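Here we start with a single chain on its own, the form predicted alone, put down as structure tokens.
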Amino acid sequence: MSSSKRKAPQPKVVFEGVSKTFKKKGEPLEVLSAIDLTVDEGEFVCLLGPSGCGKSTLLNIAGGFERPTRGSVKIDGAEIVAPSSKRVFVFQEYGIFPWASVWDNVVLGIRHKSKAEQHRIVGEVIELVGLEGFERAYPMELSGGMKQRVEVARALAVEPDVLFMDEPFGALDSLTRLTLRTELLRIWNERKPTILFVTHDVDEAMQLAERIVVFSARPGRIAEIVSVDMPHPRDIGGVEYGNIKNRLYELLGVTHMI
């Protein structure tokens, strides 16, 4: 038998059940209904959905930052309870420490361990993000393009099991945009994080992720999951591409494309 056979996919995040109610003004505000998804090691899921859909409510509960009122989340089949450094987050909004150097950001989550790894850790996602000779720079010192790239240094210093991302690249312009998406899927695979992605935007999703869930409008629920097997670069004006595109225009509701 063939060694190069390929393993089976393992699960590594599994939602059951999960709804989540918040209150608002005393009244009940259900923003996610009965989630069921399992995420597999090493793939590279996006979620995608109009604002206010509990999107990123779901990534929270799955890094322990909100309990589900129903159901609950999995993660190597243990139940998330808490949040963990071995679950990073990446968000919209810069997470740097302005008065820190990129060397000092990064090294934020490992400083626990001897000064050699600091630095072999370090020198290898700086590197890995196409930052080295910025280390000693200050984020006032940096394009918003270049602060984005020290937030996903400092998540992969920390070998995280789970990287969620909540909408990180919203606030760049388009053409930082398309060139940190080429950087994330380089990264994802040369280490193949697994990777929870919330986006409102179709073509990011498109462009990123191999399974992309789409959820309905409050209370959120999954619509249907749309696998992309496509390789990448995605050829953007083929018609597999095309037809995915639509079916998920269709899926949020928008009908007449211009």
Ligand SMILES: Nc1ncnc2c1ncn2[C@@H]1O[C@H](COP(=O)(O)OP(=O)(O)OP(=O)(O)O)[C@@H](O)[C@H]1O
Contents of the next structure:
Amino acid sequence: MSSSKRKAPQPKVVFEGVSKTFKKKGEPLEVLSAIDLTVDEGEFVCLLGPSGCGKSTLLNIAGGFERPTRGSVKIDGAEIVAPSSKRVFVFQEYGIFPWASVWDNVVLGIRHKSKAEQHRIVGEVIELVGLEGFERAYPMELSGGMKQRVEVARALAVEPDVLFMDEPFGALDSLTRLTLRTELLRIWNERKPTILFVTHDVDEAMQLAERIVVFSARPGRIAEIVSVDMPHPRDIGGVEYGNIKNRLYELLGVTHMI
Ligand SMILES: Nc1ncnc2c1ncn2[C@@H]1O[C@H](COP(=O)(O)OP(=O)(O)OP(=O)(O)O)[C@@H](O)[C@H]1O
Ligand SMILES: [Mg+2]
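Same protein, different state: after the form predicted alone, show the form predicted in complex with the named molecule.
Every chain and every other molecule in the complex is listed next, the one we just looked at coming first.
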């Protein structure tokens, strides 16, 4: 998360010709086809597409949990072959440990650091996600939104330079989702990690991303990359917002005028 060399965009995550074919009941199932994408350092990119188009698979490949059938993913020029703590996942259903307090959940990834460092970092990220006062609470005492904040805090504690988020707010009510989006944007502005965020929610992508990568249905291909060159907070009632949103729906093949 260096802030010193952010003048010219630096490629951070580079997908080159990534394809993935799974075997399903002995039959090949092509899930991703020839994905080329460069995400710059500090960029916030959303992956948007219909269910089953391979969004999670692409993140799993970038995270080193799956291998591509063809092509490669490089981060800082090095090919990804295994997971690393510098690249952190936040999943919708990943789940924090129910038997550990908020503090203990957040400290998990940085146990190798000195006690003083742990204290500083955990205190900082807990404040960043707005959970001060809940350090000693257990997950059963928290709302869904608060649990998701713990998850985000845990990810931030390891100071990742790339954050992969797979529908992290999908299970939450719409008001909590809105709040957490705003908070994520604030955190991104403060720390500028590179973020790849999967969603099938057009508004979520519109509110968050600098660029939206729209996927076609399976096998997932990039249909178009849509830039959202609008400052935050975005005027969601404005013409520009409406035009981009219409384009996204068009690309997704959905009629949304009702
Ligand atoms: N490990 C696996 N083995 C076999 N098939 C798989 C595996 N993982 C995913 N698939 C298949 O690959 C396709 C894409 O799955 P993936 O989870 O990447 O889609 P997605 O775009 O994330 O969908 P959603 O929006 O519903 O989360 C699906 O048809 C799924 O059944
Ligand atoms: Mg998925």
